[in-house]
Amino acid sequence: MTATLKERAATLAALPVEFLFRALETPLAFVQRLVGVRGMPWVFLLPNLAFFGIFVVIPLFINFAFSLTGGTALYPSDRVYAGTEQYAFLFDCENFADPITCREDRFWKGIYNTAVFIFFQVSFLVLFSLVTALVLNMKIRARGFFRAVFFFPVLLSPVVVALIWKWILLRDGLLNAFLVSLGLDKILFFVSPEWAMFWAIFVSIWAHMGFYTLILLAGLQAIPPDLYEAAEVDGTSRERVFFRITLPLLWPNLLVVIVLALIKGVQIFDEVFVLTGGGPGTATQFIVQYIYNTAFTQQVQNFGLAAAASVVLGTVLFVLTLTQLAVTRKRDNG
């Protein structure tokens, strides 16, 4: 009686799918007619390559032709050629390593400040995410909830992250509510720019160590377990193990998980921008928020200046996204 209802119960709520499904079946064969079985595949890709264009494309050409313009109006039509005059403002420097030799100091300062977030940043969080995946990839009590509490920083917000350590990190905020109970003094972390970098490193880490972990925890589960119960049987040390046989075999998962933390390093914002705000000065602003500030805060919006700034940006990021290509094409085909 039971497996009836539940048949009868099935049979029901397969009744609006099937619906559905005969619904589209004429128009989909009269479409079919039309293209023919090959043109099928465009059919279905075409919603999402239109949503593609029109959100995305479009919008990048858009951006490229306001590179090309100067003067503050909004609107394409009321804005003035200005050829390659923006992309000149921008590396009119007499050092490149000092920013405040350039005409305009605070691009290059922002590149300063993304290349040393960048360098701390990778580094640290590959070095924490590999070590963290080894850890997780051992015969530990309760493994699978570590594996979720490292992953699950990953599933928030990064406006919540930042919320979350801003609470914490405020002068009166936890941390130092913390600090005054055991009879220290207070740190202002956001008014040092050494403290502010840091923090800002700190949570971006945090926010994504477990997404890196992941893919360095299916690549060591992926080593075949003979490599290691053969050294075991030959008595092979555990640093030579590691350096012999899950270093070599984890590189290509290591190379790929290098790269997109680089891509993910240049394009950091909202995290930075929700806790320090880019200060205290622009100790902390980086290449993304002074795209956004040239364009939208400051007092003379600079279209043209931010446009020119975000293809600089774009360039850099198609570079390593090409190189994220190879190197998966390279870990697929190896």
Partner chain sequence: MAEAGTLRPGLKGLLTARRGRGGKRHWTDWFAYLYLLLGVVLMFGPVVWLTLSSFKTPAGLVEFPPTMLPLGQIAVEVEGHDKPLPLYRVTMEDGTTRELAQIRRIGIISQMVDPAAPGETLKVPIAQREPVREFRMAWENYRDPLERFDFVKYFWNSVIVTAVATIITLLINSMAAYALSIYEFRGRNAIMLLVIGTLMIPITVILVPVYLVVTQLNMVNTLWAVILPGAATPTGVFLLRQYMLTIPRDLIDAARMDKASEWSIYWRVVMPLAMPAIAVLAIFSVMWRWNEFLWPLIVLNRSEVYTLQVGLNAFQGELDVQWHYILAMTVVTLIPVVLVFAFLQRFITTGIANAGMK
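We have the form predicted on its own; now please give the form predicted together with the partner chain.
A single chain, with no partners or molecules, comes next.
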């Protein structure tokens, strides 16, 4: 990247902000006279903390409160206290492994689907990201181009990703044309639950692989080159080099990638919602879609139940994020 382009981009991004800065100079000089230099950090923090407070911290508490109430009203004052009723309803299951035996089978179907999804999605996502990163780290021509090829889907919106693939997978789409040309029958991908799940997994890997590849590639490039040179001088085979040098040194990064992919995978919604709509039936309905449907698309909007389900989801994410922090810290401290 040339310096001029860098500068131009930066100036462009800063232009509207700069106008604001000038306008705020006098009022903030006045504020500084009031609170003194020692009070200024709080002044600088105030807007950001206000946003955090209003849109994250307070909602978090309201969420708990909601999950303990029943009824269909949105305003907490109109809702009736229900204790742990919502949780009891969610967890009323004869056999947790079989969603049909649960009173709220849609919730458990969502959990079950999400579990299947992340098991396959995360394993293959990590596998393909690793292979891609290894290939891109080799001495290949036009590396920048190939890196861009694998990376660009990351920037596409989930709606665009889903529509691109939906168009290919339709009954008269490109893939079926290919199958017919091979002498096979057309497959109705969105009518079969297994195929729908397969494509949900495939498309989400296609869309997100580049992100994890980049992290792993950065990790690969941080491995000291003299280790490889020494191995080469010793005539060590490439397979051995991979298992004895690359993999152990990349392992901390690989762990970070796995946990990050898990965190994203648990929250899967956008692409699959546009691609399959959760169908056929509930075959690709995940936890987030369950929450969304329960709270916002049903005739009777069940905010309490949705809140309880989000508390469950939040707990899972909390545990995963703590793991992520621990793993990242371990990686960065060596």
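So that the term is clear: the rigid core is the largest set of C-alpha atoms that superpose within 1.5 Å between two forms. Numbering follows the first chain given and starts at 1. Keep in mind the model is a prediction, meaning the values are calculated, not measured.
Once the rigid core is overlaid between the two forms, V319 does not reach a Cα shift of 2 Å, moving by less than that. Annotation for G36: C-alpha shift of 2 angstroms or more between the two forms, rigid core superposed. A movement of the C-alpha atom of P27 reaching 2 angstroms or beyond is seen between the two forms when the two forms are aligned on their rigid core.
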